[in-house]
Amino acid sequence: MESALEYHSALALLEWQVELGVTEAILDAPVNRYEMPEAAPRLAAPAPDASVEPPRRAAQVTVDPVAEAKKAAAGARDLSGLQTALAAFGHCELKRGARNLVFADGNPAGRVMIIGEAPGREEDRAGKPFVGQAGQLLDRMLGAIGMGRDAPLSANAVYITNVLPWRPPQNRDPRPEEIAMLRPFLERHIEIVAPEIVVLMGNISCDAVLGRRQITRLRGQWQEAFGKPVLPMFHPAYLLRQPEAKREAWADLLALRARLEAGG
């Protein structure tokens, strides 16, 4: 006996199923829902339009820190301008780890310009070169020949700076690339001060100015650089470690004094 399903009953059943979440009717054939679908056919890429120029990649700009240093140093007209240019130079990583820029100390009108290597901890704190134990020894050495950074007369005064204006971490030796990028500032520094004699303290300053090391062979031997007579000497920090070398340092100081008395 067949039971007739009237319209209203069928509609009520359909609404009830929809409320239960039914979204589709039962198909005539079973569906395998674990079967991987067939890969859709890949569409061929359209042929490039010859009339449209493809976008160009931006050229990677390589900065030469030595060239930038030469440009910045050449633009300095005086010591204040050179210090400002150094402070604005952003290509040396040492700047990020240092507390202060250690520029110079003493009298720029002095006859002698002393070039050290790099600031240490005390110099980094004070912002002045040669203020630690090595600096105190240097002051005593200069005082022994009647000279000093605080000498009242410019004839006996000295002017002091370093190859590097920022302290290397853990007081390590400056790297060749650091010396190379900061050398233009040192050269311009010597040009502006125009001393009669340049004294190079230690291996790093000899490397930066003369392109040579081996201070034990260079010390006491007059050289020439940037049109100036140059005297390499032991660094005071070396003399603190090797007191027996003070005899050679005293001989170099006497040679410096004799050269000044002879008119440079």
Second form
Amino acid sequence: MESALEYHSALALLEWQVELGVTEAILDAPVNRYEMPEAAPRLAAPAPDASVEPPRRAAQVTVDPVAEAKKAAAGARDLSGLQTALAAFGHCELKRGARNLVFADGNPAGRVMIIGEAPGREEDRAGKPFVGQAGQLLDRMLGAIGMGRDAPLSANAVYITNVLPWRPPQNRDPRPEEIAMLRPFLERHIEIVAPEIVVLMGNISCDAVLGRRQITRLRGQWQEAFGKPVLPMFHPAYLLRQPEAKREAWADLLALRARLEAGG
Ligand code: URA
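Can you now output the form predicted together with uracil? The one shown was the form predicted alone.
Next comes the full complex, this chain leading.
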């Protein structure tokens, strides 16, 4: 039987090999495929006996994961109920490959809710969003406008979550069906936290909340979703790759600060 430990060790080994540049699986000894026996001929299926009634197939049950997610999310009355509902949601394959459910961090009473994309390797290990390099940059960005996930006053505190609570393998982009299936949980999450302002970090969260990507056009332009003002910004991971975009990120942080000072 497959144990959780074997699964994760095998996955870690595979990831390590991919990082080393392995693109193909080979055997210890070469195989001469010219000497391999021909595939066994297929036997013709016997003609059906008309006097015997074929067994009835069990009615196929098709599950709509989005409908299931809506039901599960709607049943959550508070954050701990939502976390429990997500942990019990079995329709997303990402859950199988993840070490931890990464639910949220920060202060749910904070005025700002930040929505990122998905956990990376560090977040998957820690079970907390934005703890890797991008997260450290995010903390510095927030600190520059006097805010933070650990700010003692809720007026300066933020609450942080992601569109996906499980790490996609190799940090690949979330698939549209994964975003659609987890969106009801995100919507309920925003409803329960009820922040004054929502900040969307990068294209994936814009897609999940606004149904649009094109972050280079959207960033810095106030939007509305779920009855809240929403500010799209560049994702900190993008800023690590494109430091020249920090100028725009700074302008967006100032716009966020100004809106908070004006009362949200
Ligand atoms: N990037 C994200 O979008 N979220 C995280 O939690 C970490 C990196």
